[in-house]
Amino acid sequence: MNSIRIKKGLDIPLSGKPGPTIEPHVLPTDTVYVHPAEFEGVKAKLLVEEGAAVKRGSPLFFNKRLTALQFLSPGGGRVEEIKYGPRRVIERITIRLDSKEEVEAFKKYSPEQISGLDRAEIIGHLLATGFWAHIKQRPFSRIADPEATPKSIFVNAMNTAPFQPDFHVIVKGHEQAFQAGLDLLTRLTDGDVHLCLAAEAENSSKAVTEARNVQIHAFSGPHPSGNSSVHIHHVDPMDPHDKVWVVRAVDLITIGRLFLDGEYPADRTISFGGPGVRPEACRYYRLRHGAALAPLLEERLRDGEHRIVCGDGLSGAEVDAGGGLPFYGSGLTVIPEERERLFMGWFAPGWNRYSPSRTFLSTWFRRNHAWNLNSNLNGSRRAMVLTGLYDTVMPMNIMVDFLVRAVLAHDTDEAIALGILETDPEDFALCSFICPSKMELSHIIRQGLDEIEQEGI
């Protein structure tokens, strides 16, 4: 096992843990969704219309630019309603499910099969479960292209962004389709298959410490050190026309389940945590996948007003408390809503503020307090400074300050001489959380991605 330790960037003490205790059962409910609009670069056309009675695993839409690339219902029933946006844009299916669900069946493999299956066989199965969509290709973060042979595969067993689930709490009962998994990822490639964990994890689980076919790396230090861009960095860097497939191990599993089962996994765990969940409240749960999410949030969260955010509080996306859980969705946090300004605020002691500096008291005096932090930006949007403040918080060798005026100054040449095709957008999320401009950089990264991948590299 490698070890590679981290020493920038930081861990941010945000209260809401989720305990390592996972519901035993899965949470009811009587309807899933589907959102088409969260997978970016696929352009969704539909197969069922509304009324039509659908399985588990019954396709529902598939991509117009790759049409191998279908997407399956998380559930048996009757599609209820096809929710459209502007420019008829498909936003959310949702699926009012049946008593007696119906599943459909898929061809069903043992490991010793997996082990020994064909590459394009993979692939095929991949493309048409939908389940393709978690392989990811550096550069750009988009959908692999099941054309392009990868140079390696990440596979990523570890996030230090608040909170993402713990691996080792995951695994547990899904040993087996874990292995399977990576089995899988072995014959997409002809190099390595990298597996990333945390060194010295809490529960550790001897099916990701003692994983088999793969080369196994562990890190440690504060975040972003579980970010695959890290992991990529220092363990098989990108040339500009490299591809480089990643994965995350919690997808993995249900990919593992998808070919030892033979039909769509019904459920899934996510964590769920944050200031604006009760304190009991904070630990594992079970969902169906596309489950409404009215019934975890209901009776779970503190009194206020809350944002729900798919994925860690950093990088992730908002989601509708009114909506369903996310194809992606591995773990929810909840920050409360905050609008209110204070009024010199910089020039208060801050014994009950948190700061990334050592501008408040807290900073020297509360250094292990676990803060509820909000959504509020404590000031306005002001013109960027050159600090070099983001770079204490990088701990790639990239130079942020000037990466993003290249980005924001359309130069995608020196854009790419700065290495951001080895980057992803929460790379950045950090940079953005300590910037002193309030600026949105991650969304500034990924416009300049969007913009070298249209005019080519």
The other form holds:
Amino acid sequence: MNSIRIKKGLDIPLSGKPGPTIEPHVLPTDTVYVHPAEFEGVKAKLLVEEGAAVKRGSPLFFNKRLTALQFLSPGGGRVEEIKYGPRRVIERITIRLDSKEEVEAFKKYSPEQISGLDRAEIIGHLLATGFWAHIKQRPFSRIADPEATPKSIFVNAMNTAPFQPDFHVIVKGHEQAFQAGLDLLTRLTDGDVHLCLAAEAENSSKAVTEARNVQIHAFSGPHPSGNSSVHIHHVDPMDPHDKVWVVRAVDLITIGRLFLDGEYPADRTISFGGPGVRPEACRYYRLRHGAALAPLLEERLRDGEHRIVCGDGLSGAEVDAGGGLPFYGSGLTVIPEERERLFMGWFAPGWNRYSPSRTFLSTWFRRNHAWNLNSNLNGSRRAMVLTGLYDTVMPMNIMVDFLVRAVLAHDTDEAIALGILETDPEDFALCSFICPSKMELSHIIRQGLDEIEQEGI
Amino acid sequence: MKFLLKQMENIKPLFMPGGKLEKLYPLFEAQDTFLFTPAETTRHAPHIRGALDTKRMMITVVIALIPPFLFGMFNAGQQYHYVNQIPDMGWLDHLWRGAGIVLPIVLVSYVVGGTLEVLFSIIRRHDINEGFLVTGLLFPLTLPPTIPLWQVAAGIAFGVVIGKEIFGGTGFNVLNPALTARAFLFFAYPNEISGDGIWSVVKDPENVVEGFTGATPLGAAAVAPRGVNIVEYLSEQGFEWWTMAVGLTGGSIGETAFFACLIGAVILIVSGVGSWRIMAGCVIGLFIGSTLLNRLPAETYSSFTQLPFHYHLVYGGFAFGAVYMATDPVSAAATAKGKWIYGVLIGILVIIIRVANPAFPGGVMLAILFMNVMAPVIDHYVLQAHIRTRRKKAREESLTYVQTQER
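If the structure you just shared is the form predicted alone, then what does the corresponding form predicted in complex with the partner chain look like?
Complete assembly follows, chain above in first position.
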């Protein structure tokens, strides 16, 4: 095991951390949803119509840009509604479940077979089941190109952002599936598979710390020590023309189960927390893939208006509470919407507001407080000032101010020289969190990456 | 408060697009967000944000400016009473008298500068930036207490318009606006801002205290005869190190008190708002410059060259400039290494300008303005070096990784 200590960064003391217990039963639901719009770079072409009968595992649509990649129904029943958004983008497919669900049978593999599987067979199976979408490619953080061979593959089993699920909790009961997933990955690259985990875990599971056939790296230090970009930067840095694949450990369980069980996994474990959730309800739940969120949210939220975020509060995406669990939904964080206006907030001593800046009393006297942070911008948008503040939370050899400036100026050559291809928008979330000018840095970097991708490196 | 908030919400439609006073929106926005924090919520990830905003950063600088501001008022009054031989005055009298001298200058600066700031944001359709709260107070503190008020108005107008707004407003300016304003007055009206007669308010020139020349310590040091012991010479003129450091001498309103600036520096560094690298760099540069000059043979060069480091540190506007002016994040170097280079060069330049050019005994303003211009060049080279090492380091790290694997 290789240990790496990260010094720069910030752990955000958000309240509502999910406790380590898992609700034993799968939450009942009669509807599951698929959101084709959540797959970046996928142009969906439907294979079913409204009213069609589907099994759990039947194909619903495929990607016009890569026809081998198709996406399956997470439940068996009838297609109730296909909802289109602007420009005929398929926003949501609603499937009403049958009381007796039919399941599509795929080929079953034993753990021994998996370690001898051929690369083409693995890729073919993952593409045909849609779980290929869990494998992301750097640079640009897109669904991986199956034609490419990555230099190495990074598996992320960390949870430093508030709140990503604790993988050591989620892996319980799925140890074999996780190892199977790792074994599958080793067949996809000529280089190493790197498993990155926290140096110290509260609920440590041996399936993770003693995983086989991979290189294990233990990271310690504040967020973003759990971000894959940081792992790649410190373990096996990329050159602009390198390709590295990144997979979240939670998704490897789904992939492993697909191969071992020979069917579309029936359920998954997700974390549920944040300041908007009642304290006693902050823990782990078992849900069907794509399950309607309403049964989970009901009775478990505090009063008031909330924003449901798929993923963590720093880099997640807002989801519709009336829809289902997203494909990438390994955890939900509920953030209260806050529009209250404080009198002369800029002059108040700052006992009740959280900031890592030392201009607030809270920074001095309330160090261990867990904060009910909300969606308020906490200030007005102002012109960018190069303060060097961003660099205090960036544990990579990257000068954030200048990188952002290069992107804003559409100077793609400079942005590449400054290392944008090593990064992902999520790496700039902390910079945005502390920015006094309230700049949307993650969004700016995403646009910069898109621009470079279109122009070609 | 609820009532006030309701009033603001009621008049808001007037200023929104389509409203009667749509053009005055920046003015409304400034007033509205001054009174109440904005209600705006995040649109993109991250969904949560820290509580620090530019208003709070700027107000921290204003708070850090209070010690030199208060002391400047006190000193202006104290000087007035001393020079005009008005006996039996307590510290409160000094402060009261000083307020009468200083407050009009500050007021003119805020009103004229603020009006222009608002005017520009209305024409250019950008928000009113809080940075002006700092500029409007910094500028008067760099002026002598005798400055005519119309010059204050002309200066701040020049600083706001030419120093900042024509570049596009805060964040885009090359020079520090407050120093630009002062430099403008310095070169346009040298009689009122340099020389000996202007640092204390004189009521009746016939009735000043005996031996009063009005010189600042720097002015006195610049004309010291060759070959004398400079420290003793200054002491004979009444300029002991301690009086200098405390600041009970003539000079620009905010610059005389070294200790007041030190308190400001502590506030800025502890709160993380001002760059300690720049401040430390300035002091190191000043040390390098003064120590090198001290090595010159005293017989052949002006005795000013022999002034030790700790005198330079407390003299003139050095502390004020290093703490409040050089650290302006917009006009300073932005890279960490660049800040060191920028600070050290300011310190060295201060010494060179002070000692080599008796016409500008207060070299701090010019040194900082010059380095403001140079800051982008410094950053450019630091950035190029960063890009080169990025490539190299990436390769080295891959190598160490392979080595740990083999072990």
